[in-house]
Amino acid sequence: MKEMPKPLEELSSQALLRKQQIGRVASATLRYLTSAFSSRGFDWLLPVVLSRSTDPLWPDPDNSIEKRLEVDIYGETVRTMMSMIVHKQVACSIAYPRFFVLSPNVRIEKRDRKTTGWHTYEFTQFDFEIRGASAEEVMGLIEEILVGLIRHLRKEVKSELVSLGRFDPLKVPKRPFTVHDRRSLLPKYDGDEWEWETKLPQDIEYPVWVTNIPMEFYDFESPKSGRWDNYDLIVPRYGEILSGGRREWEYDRITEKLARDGLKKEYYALLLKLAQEGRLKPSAGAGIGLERLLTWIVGANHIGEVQPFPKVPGLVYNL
């Protein structure tokens, strides 16, 4: 079992001096992220922490949610952010063709999960969405920025990286990066439709893709040949670090789905008014794990080492 992290005032002088090296490395790749996307034309919004609407988690909303968090204000129910996903379809539509934020959200995961040392019910997600683009066009947007990280990383932090001792397992992935589609995996992992999310991240040496993964409602899916048009990016040891894809946009489409997921059209409203009147424009994206993405470079035993103060599933700190 994964030891859990402890409160800054708890931690060894020792321990304490790893933490301030990983905040050193996370100021520099939140730098750099912000610096490159800016560069590239993106507008920085403002996050967004209550709404009616969020993300459902749908396909399987009860396989790690404990429970969602609700409150009335002014006489209407609001819930935290679980993902901007409706949010982002709808400012790319309407105001910002390409833009990110850094959204903080909150999902509280199922008390077991506090030992995969991968999960946290409170984490902040680097959400972008272009208008138009296609799949490939975020992929290889994701894979050249991803490795322009990494190679920065390692000049900006590397005495960090190499006291962390990642600065030579911390390599520079190479481009293009792998692609399966999730069906080919299945043969490999035993016919099971999830085995090769735990066991993939151990056959790897560098970050790889799965595309087409059935999701939530709003990602497309053909309605010809039922794929989805979607993307995890998967990193060495431990796992998914981005999730994205294409997105519905027709109003006939996304009122199918939601029925076939037996989701409320209401906690969806705008979204389906702007679909009925055209004004939702298609549109790809994805949202980075900030949380996730610093693990695996710094390499940490537990997701809760690079929080200044840990979330961890089960567990309540002081702070």
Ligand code: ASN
Second form
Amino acid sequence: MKEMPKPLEELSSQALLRKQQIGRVASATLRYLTSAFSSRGFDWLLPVVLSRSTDPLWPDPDNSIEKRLEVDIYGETVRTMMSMIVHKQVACSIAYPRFFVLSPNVRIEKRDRKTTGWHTYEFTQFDFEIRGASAEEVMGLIEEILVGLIRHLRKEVKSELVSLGRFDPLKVPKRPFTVHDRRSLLPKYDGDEWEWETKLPQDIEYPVWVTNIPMEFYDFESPKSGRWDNYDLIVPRYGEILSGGRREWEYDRITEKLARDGLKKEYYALLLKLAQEGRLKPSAGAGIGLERLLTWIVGANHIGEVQPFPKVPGLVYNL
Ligand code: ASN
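Please show me the structure of the same protein in the form predicted together with the ligand, now that we have looked at it in the form predicted alone.
Following is the full complex, with the preceding chain placed first.
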């Protein structure tokens, strides 16, 4: 069983040193990502925490939400953000053609995910969206930035990576990354629909893409072929650190898919209204789970180790 991450005040001096080194890698990562996106013409938006609409996270193969948080304010019900996908589509369509946001997400994962070392009930996404982009453009951009990031960290925080035992194992990935259509993985993993999610990370040495994954309504699904124009980035040993796609923007498609998924139209009233008025625009984007990215970079045993204030499923700490 994995050792559970401890809160700051309970860390031994050696563990505290490790926490501080991870913190320096995290700061360098944030500096790099925000400037890499800013220098490519992305606006930096501030996040939203409460809203009528949020990501349904349904039907998602990896979904294990124990509780959805809703609260009444001013006589209206609002939800805490599970992701800013709806906001991203609206912002990208109307006002900001290229932007990113460091968005806090609250996902109350089932408590049995405490021991995966890979789930946390509060995390931050480096979430971005680009008007008119294709899946390939987004994948290319991510590859470029990830390669740049690893190269940069190996110089900028070399001594931290050395003492975390990550300098040698963390190789700079080569482009283009391997792309697997999800269907091509099924025979390899016993034909089981989702086995690849846990097994593939154990079989790779560098990050790889998995495309065409049945997901939530907002990812584009070709009505003809049934192919989903989306992508997950999988890192060795751990699993998915980024999920994204080209989006649905047409009213009829969104309505059909909401009905198919059994989702309430009222939750997505604004998205539907804009789609109906032709104001929703095609876009593509993705969200990088920052704590997951860092877990992989520093080789953490548990994702809570990279959080100053761990949020391990099933555990409530003082802070
Ligand atoms: N941020 C993701 C995306 O851009 C959505 C998610 O987190 N569920 O597709």
